[in-house]
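Listed next as structure tokens is one chain, alone, in the form predicted alone.
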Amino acid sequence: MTDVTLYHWEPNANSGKPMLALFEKGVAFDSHYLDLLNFDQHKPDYLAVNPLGTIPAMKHGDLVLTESTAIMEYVDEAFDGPRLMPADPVDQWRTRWWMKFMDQWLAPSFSMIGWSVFVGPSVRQKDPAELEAAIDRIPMPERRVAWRKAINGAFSPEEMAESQRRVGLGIGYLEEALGQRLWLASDSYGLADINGFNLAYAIPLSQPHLCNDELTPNIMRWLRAIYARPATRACWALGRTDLARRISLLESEPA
């Protein structure tokens, strides 16, 4: 037993951002999976914890943190281990604006297509009756608003061009910046790459006509270097669907 028990469903998007924060540092924590397909955030024990019923969480000691890019910064700050935020302060400020912009406006997109192609499907074959009880135990109203667009495959044509739109921008942007500088905010790996790998790591598979070795060099070259990590693979072990599994595609070398 640690100190430290993280509450996380898949290595992937927010639950994979403070797992693989801690295993860069070095922190021995205890792992607590929690099944978002079977909707166990939304259940007493973890509510006990958070009381949002958003995942991931964490918990040192009494103190309990929540919030994926928040805990990742406190991880950085409370563990010995590798600095993850850089020290120069243009970095730092570069750090944090990519950490906003894939929270605030690219992660949504990706989410929203995620959530129409994976998530929805994968409970859409549960008891109407049972996924009906589920959804109204969720604590939030706008969580329970995205969970039935999910499984009654609800979102709207105008909402998913516009995700779509957003994450070719998005494509654009990490494309260029990775051809300034080897890692997305410095020239350490770090915190902003933590936040968007996590992200984007299955990018080549669920756009392969926009991102791929001949039309995105630097972010393919980028995203095998960090899976290439020992933390990356510790981490990805601990994943038990097809979505961990998708990480294998950065297997393949350039063609």
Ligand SMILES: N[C@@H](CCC(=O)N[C@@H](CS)C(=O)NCC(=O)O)C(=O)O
Contents of the next structure:
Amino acid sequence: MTDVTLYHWEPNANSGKPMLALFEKGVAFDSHYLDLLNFDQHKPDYLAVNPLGTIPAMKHGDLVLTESTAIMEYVDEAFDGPRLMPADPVDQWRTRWWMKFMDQWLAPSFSMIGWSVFVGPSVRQKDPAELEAAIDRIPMPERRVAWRKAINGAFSPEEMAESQRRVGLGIGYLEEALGQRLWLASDSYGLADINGFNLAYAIPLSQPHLCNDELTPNIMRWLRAIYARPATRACWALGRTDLARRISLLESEPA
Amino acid sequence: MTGILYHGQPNGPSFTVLAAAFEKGVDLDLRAIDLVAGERHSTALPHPLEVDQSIEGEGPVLVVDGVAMTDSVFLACYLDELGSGPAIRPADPYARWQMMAWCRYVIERVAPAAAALGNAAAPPLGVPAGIASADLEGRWKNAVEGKADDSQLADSRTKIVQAVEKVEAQLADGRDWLMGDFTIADLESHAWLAGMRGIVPEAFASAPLTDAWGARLRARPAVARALGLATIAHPETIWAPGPEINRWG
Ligand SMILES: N[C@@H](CCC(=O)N[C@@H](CS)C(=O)NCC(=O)O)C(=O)O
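Coords for the form predicted together with this ligand, given the form predicted alone:
Every chain and every other molecule in the complex is listed next, the one we just looked at coming first.
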């Protein structure tokens, strides 16, 4: 028993951010796995924790926290262990800039692609009436729209093309930044890297024509360096599906 | 070395950063630029990735020792680290989480709505040359051509109504400031809501606590000084394309 409970899905995207931060800090926590593909995040038990019905959420004693990036900052400040926010104020600014850029520009584009090729097809075969009822339980109107589109394969060609455009540009921006510094936002491993890894660990598999040893050597170096960390191994061991298992591609040797 | 702050009229993100600098007593070389004329894209400013791809759209740029920084809430955090004035972030980690989560809500839901409504009410005259980001350029084109999507505008009004309800609820226990003590959350919330009184008056129809909070905020010397930099009578009516409306959900 610990006084920290994390409600999460796979170590991936938003769930993986506080998970990996907790592992890096060496904070023991009770893992409460929610199956996103089974709509666990919209069930009453979880809505009592996070009324918005999105994952992750964390309890620390009586305190409840949401918003994965803000949770990471809290984890870094509230617990002992290695500092994950750099000490220099400019590096702190850069850390937050990158996290916002990824959270609000790059990650949503990856999500749209991921939901259209993976999440939608994974739930589509369920009973239509059951799916309709599940969608009606979603608290946020924006998310009801996204789920409907994913299930019906209804993302428009224009919005998919825009997402793919952003993914292509974003990979270029990451490569450029990682060509300037050892880590994404500073010279030490930190929150921006944890955030970025959760977004990017599988890009060499999902976007092989854009991200590989030849085209993006700095991204590949960075992903392998993060994969080599014991905290990353321990974190991804909590994965239960092929989504998280994609991480094993980072066992490959640099070409 | 003194930092250089390129800023627009004290509304939206420029308001947050100017007021934060004055609250913290950070001495900056203030350079007013016309954001609505697109001066942020001129070659007079540095154009690293963090300026050209800022999620905030047309916000201020702070240059310190050759590093150009953007995004108002994070600039305010930076100024809080740097300046000697009283802290504008809580020290307790949970209170700090509350402030960052609040600001994230404003950045992600309120700011895009306010920018969409503000630009629809007072469209910029032309699309400036030299915009590096294609999606920001798209928002400029739509704003100039008055091509706002009706359902997005309606949803934006709802977002403003909800934001004022949230402020009102937060102040219901009689506190003076959103987080208890005065913080960046007060500045950032006021930055985007001030101009909405004229555009979404129904949101403020019965919001006495929000009214009193706004008056308290404007009475702070640092805030008054920021507002005093306006070169027009109503800086809260001046808008340039801001953050995009969430395209994912
Ligand atoms: N801004 C929130 C977003 C959380 C979020 O949207 N999580 C996704 C999973 S990565 C989710 O819960 N999706 C399922 C749903 O919306 O039903 C955060 O960073 O924590």
